[in-house]
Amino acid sequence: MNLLDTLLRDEIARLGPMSFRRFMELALYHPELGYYERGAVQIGRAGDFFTSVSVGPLFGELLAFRFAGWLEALARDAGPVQIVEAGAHDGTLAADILGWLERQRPELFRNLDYCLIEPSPRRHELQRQRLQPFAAKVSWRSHLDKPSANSVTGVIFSNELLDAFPVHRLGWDARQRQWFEWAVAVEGGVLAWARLPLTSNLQEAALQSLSPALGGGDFSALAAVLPNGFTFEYNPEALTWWRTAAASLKHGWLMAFDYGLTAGELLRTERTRGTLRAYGGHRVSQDLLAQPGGQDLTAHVNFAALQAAGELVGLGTVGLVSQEHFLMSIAAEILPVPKAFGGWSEEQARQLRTLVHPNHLGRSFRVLTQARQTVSLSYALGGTLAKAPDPMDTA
């Protein structure tokens, strides 16, 4: 047992089982003993896993490449413009954007403000640090939050970052026709699964969630096919996060890259666990529960909510589609003609066989790009406003 599966033990001891959503908030995000907090490399060949910002600075540049065709057309309409990003790590791929932009677009460089929202004071720190060359440009919130309504004209993204939310894990008893929550207990003297009753105001919310993949229908027609025990996963965190941010944004984009669902995929009846998954050392595991703070936990995100709660709030949605799709657009922009970009190498080209290679990053994350309509979305993805297909949906 390490110090944090002790304080586990001791909660669980005094309140009786605790929700999961319980278990991998002090799992992650503990301040000493949490995943995220402990100082342990995560990211990389010696870490954990591996995202697209450590195949290199290639991706920070596309993005930064996008995000100017976007911002410099703002500008022209709505004076300065700014970058929100939240979940930024240790400050890498904002140091990627920003250096890109220095270099390749100098008076969008000098009229911007890249904000990150980061509430943990250690990953602050290393920020800080790694935008030391950027001082002048970086701002830090805490939280994006209701204040901030309508605060924000330009491009608010997270990388990463929704599907590492603290999440509810429901099942469905097929013989009792009801759901639950699968919680966790102490038998036997180790960390073990239990059930518990779900509240009505939790059920409600989980099963609103799923609305969209049944184009806001009755759930008690599929209900009646789903097999014993199908779990699926509830992050109330990252619609919460969603509302908040859209609301933020007075004109502009609103993105994010995560692994995430599509409405077809939500409700597939062979998916009967879920999507949770522990990352360590490189491998995938089912056993979440295990070594509490030492292991990464994330669950998919369901973009089919997300996109519902945008629009909901008068945003409108520009695209949901693989990584794959979105890099090879903005490619397909620079290859002509490289010198637009700031020219290309065989070393980016390998970055870019990388991150959108299917058997890699490239189909294992998907982009959720919405925008207030009160801007020109001539920019929005790769020139078109029509909603481009996900090439998932039909892989």
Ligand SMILES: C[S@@+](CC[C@H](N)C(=O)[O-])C[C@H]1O[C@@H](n2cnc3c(N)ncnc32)[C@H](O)[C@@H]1O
Given for the second form:
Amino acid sequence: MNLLDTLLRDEIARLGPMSFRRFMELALYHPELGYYERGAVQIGRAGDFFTSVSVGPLFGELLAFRFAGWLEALARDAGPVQIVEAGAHDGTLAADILGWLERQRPELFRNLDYCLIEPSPRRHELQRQRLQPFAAKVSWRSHLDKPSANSVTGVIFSNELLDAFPVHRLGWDARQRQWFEWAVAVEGGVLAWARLPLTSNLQEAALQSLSPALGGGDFSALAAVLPNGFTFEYNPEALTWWRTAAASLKHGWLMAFDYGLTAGELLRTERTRGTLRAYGGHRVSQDLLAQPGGQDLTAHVNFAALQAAGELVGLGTVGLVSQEHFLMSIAAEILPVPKAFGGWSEEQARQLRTLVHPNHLGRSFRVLTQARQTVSLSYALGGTLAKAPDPMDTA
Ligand SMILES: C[S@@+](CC[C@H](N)C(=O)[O-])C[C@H]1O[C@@H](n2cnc3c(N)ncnc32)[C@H](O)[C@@H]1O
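What I would like now is the form predicted in complex with this ligand, since the data block earlier showed the form predicted on its own; can you produce it?
In what comes next, the whole complex appears, and the chain from above leads the way.
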């Protein structure tokens, strides 16, 4: 039994079964014992899972190429520009992006501010060390705050941030015809699943997040067909984060790269147990309660709800496409004139294959891009993406 396990049992003994959301918050973010705070290597070959960043620098370089195209045009019309990255982990992606911009777009690099959003003092320190060569370019904020509304002209983005926020896990009891919350209790000396009644506020907000899947239909029709035990995740923090980021954006693009579901996928009955899973040593597991703090926990992002939330506060949707589609549209611009990218090597071709291959990262990752345009521009914020068909429709 580890220290975090003991701490969880203590809290359950004092307060009763805890919501899975609280369990996940402590398992990932307890200030000393949480998975992301323990100081172990989590990402890459020696860790528990790969991200697009751990494949090599190409992912950041392709993003830098796309951002440069957007930001050079935006800077001409709207003045100084920013890139804001949240969930930057150890700062590798920021270093890849800044390194490419410094080499290939020195003028934009000089006029650019790169801001990292990082609540964890430990991660902040790791990022500071990693980004030492770019110290003059980089600043930090612990949170995207409301007071910073309308403060960003440029790009706000994250890679695998939203799927790492703690989620509520809700289940459907077909016999009682009611929703309940999956919670964590102690049974026979071990952490075990329990059911808690739902507050009406939580139920309303969680069901609201499914409404893009119902296309205006009502929940009573849904209740008649949902299998007993049907489970889904509700991620309030992702929605709040997206709304705050949208409010911070004066002019430019808001993007998320993540595992996630479209409106058409939210209620697929073959996914009756939801999307939460655990990663440890490059193995995926459904045993979410095992080794708290010792394995990653992650749930698919509800892209349809994010898209609706952004549109409600005035953003236009540029695209929701697979990572394969997003990166191949960049590669299609680079490959005919590799010099514009600084050359194209066999190693970069290898990295691209991993990033876009449907069995690696190409299909499971998706990219939501929204934009706000507040000054008249000589070009469209959507660029080439807006015209592209969404390959997920046929995926
Ligand atoms: C899966 S990792 C991100 C991986 C990284 N972006 C990459 O591409 O390799 C999730 C990160 O999000 C950070 N995080 C969690 N909550 C956050 C928040 N509210 N704001 C910013 N970062 C957060 C965690 O500390 C963790 O480093």
